[in-house]
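Here you get one chain, nothing else, as structure tokens; it is the form predicted on its own.
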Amino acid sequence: MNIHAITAIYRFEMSRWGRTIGQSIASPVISTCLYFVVFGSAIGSRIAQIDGISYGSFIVPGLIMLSVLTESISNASFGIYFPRFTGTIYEVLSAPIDYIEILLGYVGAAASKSIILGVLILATAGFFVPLEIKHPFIMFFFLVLTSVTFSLFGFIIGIWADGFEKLQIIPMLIITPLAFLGGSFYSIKMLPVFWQNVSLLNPVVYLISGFRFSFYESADVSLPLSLLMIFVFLMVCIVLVRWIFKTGYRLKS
């Protein structure tokens, strides 16, 4: 394992992130604060509780997941797309390093950024609503696992995309709507039975449900099922990335 190569890629990506700290950190945190003002205060004052939890506290896990999902994909996709766009990716590919080491550098940096953002949003939420984390280890495990999985997914998008506009298609048109419809601001148990069953087809439901369980022991689906779904998606992403490096799809052309 070439630790120096992994460290070099990781440090480069983290330093690039540091140069855009306003866009990378301030913007998502401010957006989350606005969600708390609008949903937590305005709407929350009209909704007593959900599963015995105040509405403002109930939406915290969903808001964190919403930010972590979008930022993981955005950071990883841009991180690998920009070297392809400028042509510097060929220097990386020609270096005596394995694709796993390349992956650890790029995906590790993207996941680290998302984890930091998730922790900052969690800390910010504490200023608006009372928080209780009953299972901190499960919470952190879900945060790390989700960040890594969707950073891998973002890495795949960054290789697939052949233009900057395509980098935004999946996060904006697919991931964000799925997060909003995945129980970020409500429990799917509040829906009619038919729509509950439809919601279970949304993979983001399992992420938010498992993450919310770590806070309040309240979930729409069981914790083992949530973990199973994210592990399945993680394995799918690993298989796709392995195929990309094996075939050189959009990397060597």
The other form holds:
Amino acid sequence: MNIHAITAIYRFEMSRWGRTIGQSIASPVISTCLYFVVFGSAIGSRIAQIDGISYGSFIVPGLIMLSVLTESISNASFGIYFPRFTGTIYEVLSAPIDYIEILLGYVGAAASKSIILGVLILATAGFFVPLEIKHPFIMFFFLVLTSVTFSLFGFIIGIWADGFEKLQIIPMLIITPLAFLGGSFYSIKMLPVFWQNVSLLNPVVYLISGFRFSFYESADVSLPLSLLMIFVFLMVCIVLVRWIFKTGYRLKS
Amino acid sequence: MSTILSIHNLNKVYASGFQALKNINLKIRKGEIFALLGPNGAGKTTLINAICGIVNPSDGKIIVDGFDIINDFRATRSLIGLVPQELSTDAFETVWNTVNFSRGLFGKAPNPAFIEQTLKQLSLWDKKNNTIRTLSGGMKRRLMIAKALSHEPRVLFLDEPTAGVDVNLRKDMWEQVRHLKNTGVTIILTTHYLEEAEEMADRIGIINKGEIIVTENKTDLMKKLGRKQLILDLKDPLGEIPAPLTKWALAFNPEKTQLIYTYDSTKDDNGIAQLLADLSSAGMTFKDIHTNQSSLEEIFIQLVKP
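Return one more block: the form predicted together with the partner chain, after the form predicted on its own shown previously.
So here's everything in the complex, that chain up top.
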């Protein structure tokens, strides 16, 4: 295992994040605050409790997941796309490292950023609404698992994209709508039965449901099913990444 | 001299069907400077990239210091440093950080003293805290070399290292390359400046349309393929070559003020003594007399001309 290489990539990515700390942290934290003001206070005060939880508190896990999903994808995709765009990827490709080490560096850094962000948003939420975490270990496990899985997915997007536009397409046109429709701001039990069934096709439902369970023991789907779905998605990403490095897809000619 | 890099029957066919490398066989000796020459699109960069692991070879075998580049990629890549043709850098990173990043990437523990020494040798020490975007083109080129040297490679690929570099800096770089050679590093360089290859290389390989057409010691190549000419500056321009001298296949310069005799310098009897005697008998007088050896550039053009 080339530990020095993993550390070098990890540090490099974290220092790039540090250079754009305003954009990396302040922006999602401010957006989350705005969600609390709009949905938690302005609209939330007119919404009855859901499963015995005030609306403001109910949306906290969903808002954290929303940011963690989008930032994991954004950080990981940009992290690998940018060296491809500038041409500095030659150094990674010619270095004595295998794909697992490359992933540990890039995906590890992207996931770390998302975990830090998730914790910051959680702390910020504490200023707006009363917070209760019934299962902190499960909460942290979900946070880590989601960050890693979606950073891996972001890494795949960063390899697939051949322009900045493509880099944005999947997060903007697929992930954000799925996150909004995945129960971030409501329980899918509030939907008509048909739409409840349709919602079950949305993988983000399982993430948010499992994550919300760790806070309030309130979930749209069972915890094991939530975990199973994330693991399935993680496996799909791992298989895709293996294929990418085996074939050199968009990395080597 | 032992072999540090050997390439056997290497082929590269891109997905488009274009064959960039055709059955390349090449051996590079430990500690030499090998210049790989060829016109644009000849396959120089593809060959280097295949050795460094950036391009997947379609067929063939590449061995670096006894290790296979596919099966023992960690060993081979640790031995190799690459300075690519393009100035690909992280514009917002500092010189110090980027060179240390390269060292780490190649599996070496941090060694600030070595990085300091490398930056000093390349006259970049006073720029260590500068972001790369503030460096001039020449400094960026040297930075690329510093990055490639950061993990103390034994084989260094320089893909057009002096492209776009001014004459003084180019000469400085030649000095640095010689210094590296003196420390035992094997250097493989590609260049479009043939005087660079002529000045520095021990051996020269010429690649054209994906095929290695010549691999030779520089001096042997110049001897074998180079022409030598005897040039006689005439006192008075001549209208035509006098009849007694037609057997010598002499040529005029365009102004007809010089007589040019092309001969084979490797032969003991090159005919010069007899020619001078015949010229004297014909009553011809000269202002000056000198010889001219074909440059590598002339040899190169002769070899790769379509």
